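A single chain comes next, written as structure tokens; it is the form predicted alone.
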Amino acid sequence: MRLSLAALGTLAMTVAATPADLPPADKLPSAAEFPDVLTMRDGTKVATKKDWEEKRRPELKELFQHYMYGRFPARPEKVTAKILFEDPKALGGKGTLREVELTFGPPEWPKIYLLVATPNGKAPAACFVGPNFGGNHLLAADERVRIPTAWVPDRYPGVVKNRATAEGRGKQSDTWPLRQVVDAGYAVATFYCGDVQPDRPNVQEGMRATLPAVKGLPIPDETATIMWWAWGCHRAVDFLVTDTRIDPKRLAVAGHSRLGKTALLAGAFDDRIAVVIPHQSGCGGAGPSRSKNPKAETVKRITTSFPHWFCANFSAFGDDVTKIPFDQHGLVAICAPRPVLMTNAEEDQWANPPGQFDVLTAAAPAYKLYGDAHPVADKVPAEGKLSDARLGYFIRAGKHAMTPDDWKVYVQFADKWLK
């Protein structure tokens, strides 16, 4: 085993396949269109809900892996909880507000901080989970609420030399508006990206620092930073599920743009996740790579921009995407029966909107196998008009943004399928 994650216990991961199994980019064939999500890689057509779950999905789960976020890591054996402090008069007085320490390694290795607003007199509540930006202080204005000492992007609020400071103390409560969702009768769970793993390449620091170095070139399949930020969704579920004021069979994984790719990777590898929001995640999320807008982001360009989001063998796909043996209608339809929300805006062509609701379409097979006969709607739905089938989009006017109007959205989802 080449990762050193021996103390997390068993791997929740599929077996690998050999190297003559899932061969180099330039020896694999090639599709113009997505790949059919029913047929196997060998020709074999999945009719059944039995062969689906057995051999078509895990077979999709292998090429995932492999081809495009890296190895899915162990899941610990234990998550330890610690609260750091907790106020039930917060978010005027409507609900608590605590924030919980998540321990799930050695004493060395990084921790998760969970930011958790639940309502109070509703419990057990369906709970929103994902990961943010630039840290949990920049949704709160609370003093109490924990400045993430992991190195920030310098764009966010507050930031000094890659440094967060109390400077930027609930400057960024409109992405992640606590208050609002509260009041509709959800609960919100939240931890900084960068707990887990900085978005920076090159630099042995989170959970990436945990692995065996290497020498000369990267391991191909090695275990990428959007695969990392969703194995975090799912330590932050490992908690959640054993909160008494969090409802464990209503959890909806959602984030924005690279951690929109990121709610929808931990929603297809996490069955415990039952409703999943990827907003205006774009390519290398639920935008197809096979892509028909001249105005969407290319496998190309993000590969050659973000080179750590993925594995190194997905960059071997940027001049000829052909050769992708899955698009990303295969990632949803990992996710079947459960619902998946596509959310966007007009302006934002970069997350290619109209390729997400193709994605959504081919990914409809998969969802007919558990009796859905209609998951998708026949067509894109109106600007600002929410299409809540099973398979459901939305498109607003505006740009790239997560704002208070989104989240109404999320909720009116929610409502629902979680209800």
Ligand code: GTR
Second form
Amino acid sequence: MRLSLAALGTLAMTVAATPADLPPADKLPSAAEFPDVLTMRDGTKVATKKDWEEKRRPELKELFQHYMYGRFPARPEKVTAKILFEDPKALGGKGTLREVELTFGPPEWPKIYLLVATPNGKAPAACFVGPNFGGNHLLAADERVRIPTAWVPDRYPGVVKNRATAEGRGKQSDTWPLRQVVDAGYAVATFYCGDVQPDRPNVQEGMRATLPAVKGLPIPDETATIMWWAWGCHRAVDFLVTDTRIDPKRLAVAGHSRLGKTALLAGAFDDRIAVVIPHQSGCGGAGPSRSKNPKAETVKRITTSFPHWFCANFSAFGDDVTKIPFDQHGLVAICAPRPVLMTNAEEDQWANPPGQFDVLTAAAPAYKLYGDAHPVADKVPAEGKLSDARLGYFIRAGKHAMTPDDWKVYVQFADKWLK
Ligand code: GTR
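Moving on from the form predicted alone, please list the structure of the form predicted in complex with the ligand.
The complete assembly is shown below, putting the previous chain first.
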């Protein structure tokens, strides 16, 4: 297979030069509060949908790439799908389970293995899509489900010396409860995030290894891990929009924690995604960088613990978040007018549930440009009660986890916005 033009485009975009009007962190003006989502960096106010779409939204997308997540890689020219197996009587006979191998570059590039569960007789169904933490085999006991060969963190079931084994089969089926989602009438598609980019720094592997080595030249806005995972979601979408069992207009991206940050970024950078569900995503996702919650993770902490999740430029803001020329409400606003649901847990203050509600509220002006006069609840809804406004919010009792009950809430929100 030849290296396609689009593949070369990916590489070219990833090493784009620093634009002159994007100064280093210490040269940026300070703002103690969230920068107004409808004010351009030059101070111009945005009052129309047209100006939002033509000026401010592209400006925000550029800022998020340059200062936080790294360059958004180009779309590959072609994504090839090969069905590895298909079980039409899966999930108690109510669904069809498939695993699909997605190839999108030269043969040495990583592939994505998408586990797809669809309800029988209900095609085309709305579909949840998103990355998982430890491999598809953790989600389904079926022996045909592939075990990842890429590096896997040791904390997942059955992992020995960072390699996944058959011991893990089905051991995390509660995190992506395929049968429950299919029973609710939805399709669900997920892939191992580490197939796109393993979750560790300083190793040339995954999609990062496809970048040209620029000797001695650090690239401050090189595509970072969360951006690569988001890009992986987009490749999954490339397949889903061609699948006759799935309704291409009714896709919801979901993810937990670091993969919730990914879900929000994936939604912001791909308009084919109709609903965006970052679950307990916190700092670097739906949680604000300018946090007022002393229990929440900070930019300093996250860029120290997980430097590879963000591009090198973002670390410069650790000591002074007031220099960040945006906050996470800008990422939500890029999704407008598409519904975004932030889901949280009381005991998970690290993910900053109250800060996330502030982010939602601050994104609302962009949604109002599309004619929704009340896109967000006036106050944080009571524990266990979903606010299904276009900018939705939910907080339950309990801890940091993605559970079958959380999925009931995603379905409830999807029932409102994707039916
Ligand atoms: C934590 C990290 C959070 C969150 C979480 C997770 O260690 O501080 O930002 O992403 O990991 O992904 O489970």
